[in-house]
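Below, in structure tokens: the form predicted on its own, a single chain.
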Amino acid sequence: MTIRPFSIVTEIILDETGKKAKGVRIVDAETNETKEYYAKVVFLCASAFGSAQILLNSTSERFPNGFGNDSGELGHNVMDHHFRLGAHGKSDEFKDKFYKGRRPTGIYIPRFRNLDTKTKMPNFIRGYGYQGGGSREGWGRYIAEAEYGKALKDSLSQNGDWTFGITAFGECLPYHENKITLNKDVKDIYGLPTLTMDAEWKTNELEMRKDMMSAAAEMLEAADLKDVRTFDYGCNPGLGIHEMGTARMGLDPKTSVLNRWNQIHAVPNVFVTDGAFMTSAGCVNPSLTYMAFTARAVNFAVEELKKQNL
């Protein structure tokens, strides 16, 4: 294996039949300088966007909106998860006791909203998860200088009470309206069309959102903690990280841009497999759904390949 750094992918080069890649084009970033880089394969895992952002710039007589984009759907349907907002409050126990070190994990609660008849919900679908852990208040908690001289000092002495919060990560639905586009009048410093990024929360995130604060303090209170306050502290698409859905897999072409093992539909040599794929967005943290899904194509592919269907 060769890896070639500095390297922009600028788009994906289709042959002469129109229904293979066979290969890219890149643009050093160091030199400026254009290459070609041919393959029987072509992986996209430049995520969600960055490889929406590639399959949109290469466009061709067979693709003039897009690599693959028979469907209409490349650039569309952009999920990302909601959050900042839920509950926290305080304890008046375990005065005695301290924590060792910082430990790497936190508590997580799943889903339980619309599992089944039981949890079904009157005013959203989907759901989400809560992450959160406790800890005690420490000098932090006298930033404002609330104490001087001596009585500061014996106050960040003491420990503060135990706190305990959790923030609740919600499902976005996929919706055709949140889309990225390339803005050809606004270039990068490569020359390339940059993203324009249109998507929004929309009723059913909002409705979810009202929720996600009040169980969070319901489940607080009847752990007995004091002082119990609910947050929402505002989000936006984006600020999740955890885009997705915009090159959607499907088993129509006519309303998908992949099938069902990551490949293009009408060019069945690239895949596309980082969230760009997914369909929807779950609640929990994506990443290692598109580990796995790469690890299949890939196993896939290397099949495909030793029966020469690619």
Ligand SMILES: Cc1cc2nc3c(=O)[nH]c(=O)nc-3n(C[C@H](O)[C@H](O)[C@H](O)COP(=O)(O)OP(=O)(O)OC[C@H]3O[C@@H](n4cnc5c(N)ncnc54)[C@H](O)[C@@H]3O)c2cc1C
Given for the second form:
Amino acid sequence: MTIRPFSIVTEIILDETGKKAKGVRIVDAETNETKEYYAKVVFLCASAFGSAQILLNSTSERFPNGFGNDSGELGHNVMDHHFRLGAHGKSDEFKDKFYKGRRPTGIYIPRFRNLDTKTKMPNFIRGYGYQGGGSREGWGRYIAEAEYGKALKDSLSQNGDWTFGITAFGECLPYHENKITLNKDVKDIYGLPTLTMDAEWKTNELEMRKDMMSAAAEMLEAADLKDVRTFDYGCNPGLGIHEMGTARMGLDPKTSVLNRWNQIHAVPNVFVTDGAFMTSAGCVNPSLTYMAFTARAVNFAVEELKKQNL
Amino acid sequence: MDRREALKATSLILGYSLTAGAASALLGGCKAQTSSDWQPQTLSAQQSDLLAEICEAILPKTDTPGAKDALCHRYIDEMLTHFYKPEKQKYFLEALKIFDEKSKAKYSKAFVALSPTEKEEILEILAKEAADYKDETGEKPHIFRAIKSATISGYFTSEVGAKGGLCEFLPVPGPYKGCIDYSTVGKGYVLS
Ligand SMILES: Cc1cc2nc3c(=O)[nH]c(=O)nc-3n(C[C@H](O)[C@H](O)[C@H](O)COP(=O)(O)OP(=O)(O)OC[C@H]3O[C@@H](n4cnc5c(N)ncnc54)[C@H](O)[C@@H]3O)c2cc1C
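We have the form predicted on its own; now please give the form predicted in complex with this ligand.
Below: every chain and molecule of the assembly, starting with the one above.
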């Protein structure tokens, strides 16, 4: 196997039949040379936005609006998780107990809304999960203004109460209008058009956020924590850094870019195996899902190559 | 989550009560410069000397290092220079004058010339003011609170303060014990 580093893929090259990719065109990041590499199969995994960028930039007579973009969905349905809100509280108990070092894990509360008729919510569909943990307050805690000098040092040397907090991560629905597009006027140093992002949360996310915050406080109060406070730092798409959905899968080539095996509907020897293929965002961290789908697509490609279908 | 966000989230969970300026400096990795030919960038030499005395009065040297050892005044100069917008810098420098005003009114001397007990008297007056002060926007904290908050974070993020023994220093990497008796440690932690 040869790995070619310093290679910026600018385009996927379509062959004469218009039904297969021939290979890729790259710019050498060190020499600025353009080169082409040919292959039977192309796996595109430049990240959800990176892959969409390359596909949008790969135009031809067959695909004037981007490689494999018969549906017009390429670059659309951008999703991300919305978070940065939840609740925290304190406990006066366990003052004699402590820990040492950094806790490598946290707690997770899986989704519990809209699972069945009993958990159906009136104002939003889908749901969210919580990530959180407990610790004792350290030197950054609130210490009365009146303390300074030796008394302040004494307070700082001791730990405060136990606190426990949870932060919600919510699902964002796929909306065609949430999109990334190429900006041909502003190119990066390799000559690739940059991306313009245009995405927003809509009513479902905003309604969900109200519940994400209040249910957090409700749980912590039920768990008998004191001084429970909610927080909402506000959140724009992008802050969740779980971007996905820009070349979605689907059974119908009219409404999706990829088929069930991550192949481009009209060009089956191109597989896209990153967050771009996601059809819905769920509310869990996404990378394991991307990896599982990638392994599955690779296995499929190998089988198809063996059968000489690719 | 990037580091900044991660810290923000933990700061909430841990109930940090830093002023907005001190928190952004802390999260942004603000560090005091330790070079021997250091010059303040935003503070004047005189303001820097004044601040060094105020910080030391807030966190004096005991059997553990004080704010001067930890170069907290340099940390604050760094914070003002890189983490404060011009209007907030102006507010801070203007508000700083109150230390000398109160000192002159009470002892006819500048703050730096006061004895340790006299300095404590002035801090007590200002601490009371700060406790009653309302900062609706979060943009204009009482100067005592702003300095105290930055002194504490400057102290614990400096090597001298972190390793000075006030709290127990926990370097990376290290072991993790999930449940131990508080008495076996007996003090709080500073994370590296
Ligand atoms: C700070 C942060 C924290 C995160 N935490 C979590 C977490 O806790 N759990 C979780 O599940 N997910 C997390 N994520 C999301 C996770 O990192 C991504 O989902 C995952 O890395 C995506 O993998 P990928 O291989 O699709 O893309 P990437 O890891 O982004 O890899 C894409 C690669 O393609 C290369 N590339 C791009 N364009 C080109 C081009 N034109 N030519 C050649 N090469 C190109 C890039 O250099 C890069 O190496 C986090 C993300 C961030 C930013």
